[in-house]
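Next up: a single chain in structure tokens, the form predicted alone.
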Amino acid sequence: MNVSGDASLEPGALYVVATPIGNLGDLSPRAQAVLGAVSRIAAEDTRTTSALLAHFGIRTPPGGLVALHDHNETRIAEGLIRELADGATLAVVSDAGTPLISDPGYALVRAARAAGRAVYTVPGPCAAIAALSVSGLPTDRFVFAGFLPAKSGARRAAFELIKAEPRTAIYYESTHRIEDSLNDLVAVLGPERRVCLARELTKRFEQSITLPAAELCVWQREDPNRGRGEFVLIVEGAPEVANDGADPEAERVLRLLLAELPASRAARLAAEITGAAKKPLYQLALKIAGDGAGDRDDAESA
């Protein structure tokens, strides 16, 4: 591939394009030159894409936006990807940030891979990242698991699961459930929990804050302009507890297994699994839940 800043693209490729979250001057040089030479863009939203388009004074070929949503992606990409055998040149762009990242287009790189096309990436703006970058919580590792559900119980189900998860996670949220998820977040990981709240980001109205889960509950409802906007909740990871001679691996699957079942049988199917001692996965369980009080009659067992 011969993409720097001009226009020399490869036949037959795929390229994935980031885009600006808000502020356009975000759009890179080369992902300009990318978009202003492909044969195809295929776009979340059209009219997004035209007014980006027009912005930076890019002109497509007749024909040349297609759109690409999630109700009609599977359907389309076997044509685009044919485009594509003929020697075509396609961008895949969402409406705002890097394709893919909660927004269309896994389908067509998946049949796009799957039918031995060239995939490339024109790097750029990431909401997720950008939150966690700033958020001064730990970034060395972190889960990001997009939009949270929209049904309270459903989402205190998805806190659950990073109850004992050490990594920082990333969650979506819309303005017209930040609250209730707040509320639905100190329920379940506790008040004491920092979590970064950052919206409108690259935009003018640009906010973050961190602070434990309780107090930022407290902080977002004083003003009702912090319910505003779209939004990325960066939530800190657990504390680490020592693993009393538990190796990493078991560690990890007792961990996993510790969102859904009771210390006792988490203990007894992690042992199964790696071949480690059960006695220790069982004490580490219940240091891990906080509270092993259900499982004291299966404690001689573990």
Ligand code: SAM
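Keep in mind the model is a prediction, meaning the values are calculated, not measured. Positions refer to the first chain, counted from 1. Take the two forms, find the largest set of C-alpha atoms that superpose within 1.5 Å, and that set is the rigid core. First, how it differs from the form predicted together with ligand SAM.
- Once you line up the core between the two forms, the Cα of residue 39 stays within less than 2 Å of where it was.
- Residue 260 shows a C-alpha shift of 2 Å or greater between the two forms [criterion: core-superposed Cα displacement of 2 Å].
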Given for the second form:
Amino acid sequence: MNVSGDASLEPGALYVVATPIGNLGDLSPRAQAVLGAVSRIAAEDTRTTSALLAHFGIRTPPGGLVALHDHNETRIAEGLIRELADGATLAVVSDAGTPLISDPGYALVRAARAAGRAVYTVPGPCAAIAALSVSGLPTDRFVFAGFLPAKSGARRAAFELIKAEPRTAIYYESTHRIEDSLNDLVAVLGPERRVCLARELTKRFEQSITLPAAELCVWQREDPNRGRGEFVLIVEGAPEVANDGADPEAERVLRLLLAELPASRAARLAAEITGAAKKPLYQLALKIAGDGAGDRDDAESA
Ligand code: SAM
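What would you give as the form predicted together with ligand SAM, now that the form predicted alone is on the page?
Following is the full complex, with the preceding chain placed first.
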């Protein structure tokens, strides 16, 4: 594959092609060239992809579009891998953004790699990264956690998991749950944690705002339009505690365990899991607990 908008494709290769998340101007010249040159396109929804291709005047051979979604992916992938082995070229796209990121494509890429096929990226829009890049929240370390669960109990449990997580956390959320999700977030992470709500990115009513969680809830309720569209929710990481030189992996494990266990048991387990020394981990656990993360009775000594 060369670096221009021309596609000189490698026979037998799979191309993972990102498509716009709202603004059609974001389909790269190289993506257009690849989509116009491959023998087949595996698409999450063939109607959506047909409309995209038609907009750009991209023609596909008859039968060139094949549906690939969560329910048929493993089965369809087998046939597509056989076609690659015969020298075909294949692109995979989803309805919007980067395939595989909370979208179909994983089974196909995995199968292609297992079969020794080359897999190339044609990168482009991804709502998670687009939102992170405008959020004003730390971008040096982050976790992408996909869609928030639909039910409040499971959602609160998901937020519990990041109570002590120092990295920025990114979630996808659907229209009709955003208000409930923000309420659950405040209930678990408290009113002060800074959160970015990024909505309708690259579209006409694009909006992104970063506020302490409780203020964001108020802002969101002020205007019904702020509950419409597609959302990315970005949560600032938990404040760092001076860790007296503890190994970062040991600290991460300790913080996870502290969400469930008293300081002494969390420190002992974290030491066993990571091989780090127990005593400094216990001191660190007490510090973190002092900040409210492990506020339970801990009479036992390390
Ligand atoms: N693969 C896609 C990507 O790379 O971003 C994500 C697909 S996932 C099924 C769809 C979710 O992504 C939406 O529910 C929303 O949370 C987020 N999303 C997609 N487009 C968006 C946009 N324009 N603005 C904000 N969020 C968006």
